[in-house]
Structure formats: structure tokens, C-alpha cells
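One chain comes next, on its own, written out as C-alpha cells in the form predicted alone.
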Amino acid sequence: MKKTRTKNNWIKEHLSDKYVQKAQHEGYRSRAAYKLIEINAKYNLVKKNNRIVDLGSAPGSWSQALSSIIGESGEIFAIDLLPMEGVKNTTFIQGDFQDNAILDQLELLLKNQPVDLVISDMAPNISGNKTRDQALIIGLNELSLEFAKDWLKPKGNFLVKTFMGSGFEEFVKTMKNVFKRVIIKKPESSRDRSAEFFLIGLEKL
């Protein structure tokens, strides 16, 4: 009974969430779109005609938000373990970014041309073991940063979801060696109870 009540409370809260309602009204696949929209409005990460890699892209709300900005000549390359319905100007690969074969497939699509922005909303399957879960998220953060280092243009930008805990400060220091400016941001559209933060790397050195 308690589990059912908790689930019902979550559904009620979710449906009354203003960002959920706004996403439904504006056609975004999830409320997560507004995290990217809010960050971009402040830091101008995305520009017309940009080439962008979207890691952990499903269900596609970030790709949707990006597509509306980059225009007809922009390109998005998205990847996720889960399936994702098509988004305009977006090439999607379903697979594990940690799998070298999938990474090779993504890099082949890039045709040896650098990109303007790498974004990562990747997160591990949460086990409830905070030490293990934190190590996994930092591991994904590090993989996405390594990819950004290899593929971003000079002065390109990087956005990654993370959680504060073991390894966080060290990861921030590593980012500061790659970008002119590093910002820690929790968007207004991120739920208060969520432990997530976003790290923004501006202008790759």
C-alpha cells in the first residue's frame, strides 16, 4: 500500500509540474529541454549552423531544442542506449557510448570534421549505492570530456550533467585545464530534490 501511495504521489506531482505542462504544450518530449534552453539563454552555447554531439540523447528533448536553433545547415549527432524517435537535422545511433564499436560508428559519421558543441546528459542506472553510483557518473563525465577534447573546435563548448561527491572536484580541475572558463550550474528547471548539477566548459583552449 505504501509503495502504491508513493507512486501515486509522484505521478500527481509530475503532472502538476509547470515544466512538464510547458513541455506538453510546446511539444518537447520531456521537461529536460528547459534545462538546456535556460543554460543556453545565459551562456550562448548554441549558434546557427553548429555541428553538435548529443550524448545520452533519449528521449530527444535536448536534440529538439538544439534543432530549433541550428537551422537547416546545422547538424546533430545523437547517441543513447535507448531508442529515440527522429528529430530534424539529427542522426541517431542507438548503442552504448562506452562500446568502442559504437564510438567508431559515431566518429565515422563526423567525417573527421570537428564540432562546435558536445553535450552529455548520460547517467548510469542508479543502484542506490552512493559510492558506486558516484564513481559511475564521474566515469561517464570523464569519457564525455575525453571525446570533447578530441572533437571540439578551438573555442568550442561543452555541457555535462554530473553529481557532487567523490571525484567531482578533481573533474572540475581537469575541465579547467581544457576550457577558458568552467561554470557549475543548477538550472531553475532542475527539480529541487534532484542532486544533479551541470558543468559548462566555455571556449576550449
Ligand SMILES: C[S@@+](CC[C@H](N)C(=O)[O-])C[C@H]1O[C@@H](n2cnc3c(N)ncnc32)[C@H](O)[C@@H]1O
Contents of the next structure:
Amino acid sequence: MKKTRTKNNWIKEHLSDKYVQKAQHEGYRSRAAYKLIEINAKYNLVKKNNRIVDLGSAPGSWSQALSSIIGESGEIFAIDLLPMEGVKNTTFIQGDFQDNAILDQLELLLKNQPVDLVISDMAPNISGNKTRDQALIIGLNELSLEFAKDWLKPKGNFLVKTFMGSGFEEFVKTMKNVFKRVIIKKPESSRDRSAEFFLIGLEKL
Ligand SMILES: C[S@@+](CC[C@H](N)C(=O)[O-])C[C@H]1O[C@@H](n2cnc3c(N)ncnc32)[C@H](O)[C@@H]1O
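Rather than the form predicted alone that you just supplied, could I have the structure of the form predicted together with the named molecule?
Time for the whole complex; same chain goes first.
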């Protein structure tokens, strides 16, 4: 009974959410698109002809938003545990970014060419155990940063979703050793009740 009421509340909130409605109207697969669009409007991370790696890409709304900016000569390399429908100029790999064999596949696709931007919207399935969830997202953040260090061009940019909690300050500190500027951002389109924040690393040193 209680569970049904919670589910009904979620559906009600979801349907009345202005970003859900906007996404349906504008053809984005998820309201998440607007987090990237909002961040990009302020920090100008995505440019025409860019090569971009999109980690945790499904269902694909960030790839859709990127694809409309980079144009025909740009390229997106996307990866997710879940399947994802095709997006223009996007090569998709289904698998776990933490799995070395999957990472090898991604690196092979990059053909030794560095990229302009690495973005990660990866998050663990929220278990409700805050300590566990926090440790898992920081683990994903660290792997993404390692990847960005290896593959970004000098002055390349990095955007990563994280949660505020244990390991957050330490991770920001590590990012400050890699980028000229590090920004902590909670986009307006991110739900208040969500623990998520985004970290933006500008201009890889
Ligand atoms: C919030 S969703 C991403 C939404 C996406 N940015 C969009 O706009 O459509 C987070 C995604 O991260 C993926 N993910 C979580 N852990 C992952 C991992 N280890 N490897 C690959 N994908 C992962 C999940 O499967 C999920 O689809």
C-alpha cells in the first residue's frame, strides 16, 4: 500500500516536471539533457568538430545534445552498461567502464587520437546505503579522471557527476592538480532532492 502511494507520487511529480515536458517536446530521451545544456551554456565545453567521450550515456540524451553541436565532422564515443539506441555521429559500446576489456575496446576506437572533452554521468544504482553509494561513485569518478588524464588534449575539458560526501573534497583536490580551473555546479535542472553535483575541470594542464 505504502509502496504504491510512493510510486504514484513519483509518477505525478515526473509528469508535472517542466524538464520532463520540455524533453518530450524537444525530442530528448531524458530530462538529463538539460543539465548538460545548462552547464554548456555557461562554460562552453562543446564545440563544432569536437571528439568527445560520453561515459554512462544511456538512454542517450547527452549524446543527442552533443551531436547537435559537434556537426558532421565531430565524433562521440559513448559507453553504458545498458543498451542505447543510435545517435548521429556516435559510436556506442555496451559494457562496464570498470572492465579492462571494455576500456580496451574504447581505447581502440580512439585510434591514438586525443579527445576534446570527457563527460561522465555515471552513477551506481542507489542502494540507500549512503556510505556504499558514495564509495561507488567516487570510484567511478576516479576512473573517469584517470581516463581523462590519459586521453584529453592539453586544454581539454572534463565534466563529471558526483555526490557530496566522503571523498568529495579529496577528489576536487585531485582534479585541481589536473585542470587550470575546477568548478562545482548544481544545475537548476538537477532535482533538489538529488545528492548529485557536477564537477567541471577546465583546461587540462
Ligand atoms: C543518469 S544515467 C545517464 C543519463 C545520460 N547522461 C543521458 O543523458 O541519457 C547514468 C548511467 O550510467 C550508467 N553506468 C553506471 N555505472 C556504469 C559503469 N560502470 N559503466 C558504464 N555505465 C555505467 C548507468 O547504466 C546509467 O545508464
